[in-house]
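Next up: just one chain, as structure tokens, the form predicted alone.
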Amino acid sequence: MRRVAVIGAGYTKFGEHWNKSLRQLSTEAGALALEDAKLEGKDIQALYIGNMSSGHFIGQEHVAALAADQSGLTPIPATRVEAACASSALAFRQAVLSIMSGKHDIVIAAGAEKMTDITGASALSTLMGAGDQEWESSIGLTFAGLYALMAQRHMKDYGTTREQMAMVSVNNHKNGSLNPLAQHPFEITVEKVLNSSLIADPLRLLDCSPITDGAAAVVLVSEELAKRFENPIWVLGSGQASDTLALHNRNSMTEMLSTKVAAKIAYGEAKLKPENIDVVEVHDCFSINEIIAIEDLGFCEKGQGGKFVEDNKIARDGERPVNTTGGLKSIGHPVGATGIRQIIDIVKQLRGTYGSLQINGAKTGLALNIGGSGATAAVHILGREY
């Protein structure tokens, strides 16, 4: 099989969009990534593009020959991939695949996600569509409640503390004050996280990511044609797992599996180990889901996620940066966009040209994207080298 690389990358202001519609931030993130790779919609022979809830949240299906049709890239093959908040991470891997195996030697990837047209009631029913209906929805669980379980567990399971909770919020604040794409560009400080509004006990207001609109997008190429551009950054490894939709049939509510499995493939893939990962992206929906991923991940030992953020191991300067750019917590969650702005933030780490955001050194990252609340997870490492 051939190998992939990212040789072009694009994603737009994050935020409350009144004035944009969802065609429009998709064409828009697609033609930041042409520019940025320097080529033409007649180059691209395929669309593929992650969406969670169109229809429910501005009455718009077929998504997929939409962002073609206004983008102008009809009459390419253009497939909508869903896995609710992980929908544009696996639109990446079906992107990655499709050149993998010789079908396509060039392709769009892309996510969007139009979230603000509602009121945020409905917008969170349309969220809990990712969970599972009859266990958990239908008797008013909302995902803020189901974090707030796995929390609650993390607590009594292993002493993690809200205070160390309040801190990944900190953290990804501090990066995103940096981020002029973030919906949320400001510091905040853990007495403000812990003084904020009580959503789910012991989530509060500034444990949670923001409802977003967004889109973003990348244009992979072959092996043979990324040895035309500049600076291509390689797609090392990719794995996908899933696990049980509803929480309560889960071995262990401070784990996700799928994040462990999907981890270990795309470890195995990349031939590298956690300690070889110089910045890493991940799906901080609230902030004890970063702690639970820090620990997955095999960053540090199960349990000890709490105290690694207490002792910055995961700031700019730390031993393994996590959320560089701001993560979901500060950049904003437009939920089928959010897994190529990860892998977004993990190319332009790997250039060595992010400006202001720029991680010194950094030769490899990895993304994990979460659909749910772990139903689906998906874990791209990508490198500047092979």
Contents of the next structure:
Amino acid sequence: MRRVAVIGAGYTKFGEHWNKSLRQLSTEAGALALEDAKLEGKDIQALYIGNMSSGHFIGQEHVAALAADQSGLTPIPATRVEAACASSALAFRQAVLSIMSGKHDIVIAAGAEKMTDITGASALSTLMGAGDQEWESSIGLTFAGLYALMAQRHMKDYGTTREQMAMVSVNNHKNGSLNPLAQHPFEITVEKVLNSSLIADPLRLLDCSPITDGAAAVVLVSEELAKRFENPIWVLGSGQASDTLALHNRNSMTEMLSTKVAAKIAYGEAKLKPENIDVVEVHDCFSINEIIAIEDLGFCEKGQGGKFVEDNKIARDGERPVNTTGGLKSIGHPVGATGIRQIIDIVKQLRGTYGSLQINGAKTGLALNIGGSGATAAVHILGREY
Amino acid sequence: MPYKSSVPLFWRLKDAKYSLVGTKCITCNQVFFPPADFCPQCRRKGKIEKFQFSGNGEVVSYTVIRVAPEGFEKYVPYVVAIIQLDEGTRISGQIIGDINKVEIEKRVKSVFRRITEDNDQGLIHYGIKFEIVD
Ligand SMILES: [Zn+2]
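Switch from the form predicted alone, shown above, to the form predicted together with the partner chain and output its structure.
Shown next: the complete complex, the earlier chain at its head.
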């Protein structure tokens, strides 16, 4: 099958955009990606957009047609993809598959979410739509609660410490302080995390990614067309997997089988091993999840994720730089946009022209986007060369 | 409003929600709670029957919810746990009583309690919670 490359990428400022709607944010991201690709709207043959819950957040469904309409791309096929917080990695994957299949040659993949028009409690309930409504949400569980259940067990089984989880947030905020598009671009300390208010024991406010508005978009093209563009970044592997919707139905609460399966597929397609990956984006919706992800992606042994963080191996100048531009914690987490935001940060690192955010010499990168408490995982591996 | 509820939803789930009635596949002896109509292992060869759980089990993990979703705000802080039921499956449930007595591996038994309510005039949600057995 033919190869696919990313040739345009851009995301909006992430934050509380009280003055911007979902339609404005998605159009803005699309324009950034097209401008970066030096293409016109008329060149685009299909659109995929990841969005988790516009129906609950703003009462608007049918947002793929809306995005095509607002950005003047009609009548191309416009498809919304939903997999909770993994919606846009799956939109990206659909775009990749549509080009691989030969159906399309130039496709835009986007993600957008407008979360701050409703109250915090209402947003928490909406997000719980990604869990099991009848058996998790119904007893008062929240997403912080689900990840707290994993954290408690990880601490008990592997001796992971409260401080190690705090260090995840500290690392990501340190990196995010360099990112002008981040919602919270400032540094924090371990002490600050440990003194922030409890959300769901042992997780505190500064272990949790915020509620955010934002959008992200990339332009993908076929192998034949990619050669006409400057600095194409190649999609080397695309893995996706599912697991039980409810956390309680899994045998292990300290690993995500979906991540392991998706990673195995992506590494296999890319013919790369964990030690060959130069920059990593993981889904740090809660600090504990970065530790679990580092383990499941094979960067260290199961149970050693906390130590890996403590030893500063995830730092920008460490052995395996993780979330080099701030992660979900500092950049923000507009749920439907995060997956493509992660891919964009990998693309920009691999181009080698990311200014103050650049990790020198990065040739390969991996992005892990997770839906819910791990019922969906998508792993993409990208490279400067194939 | 808490999560999407309705009278028919509670009616459909009344045996499970109020009495811990799940299902069992008598082809492979696997038990299911929440009740499954389809055995993922035996697939169409599975034969599913109702199965009464005792409500006895053990804490696999727990947390204290301090920031609640809609409908649960007035109950904070409350404990939510994953319980390994003795008969062989796991469920999520609240644990009542002294928060400080909850630990991983502690034994629990089920109790019937009010869970939440939709609003002043809406449905009252009842269901199963757990308490620590000393
Ligand atoms: Zn069976």
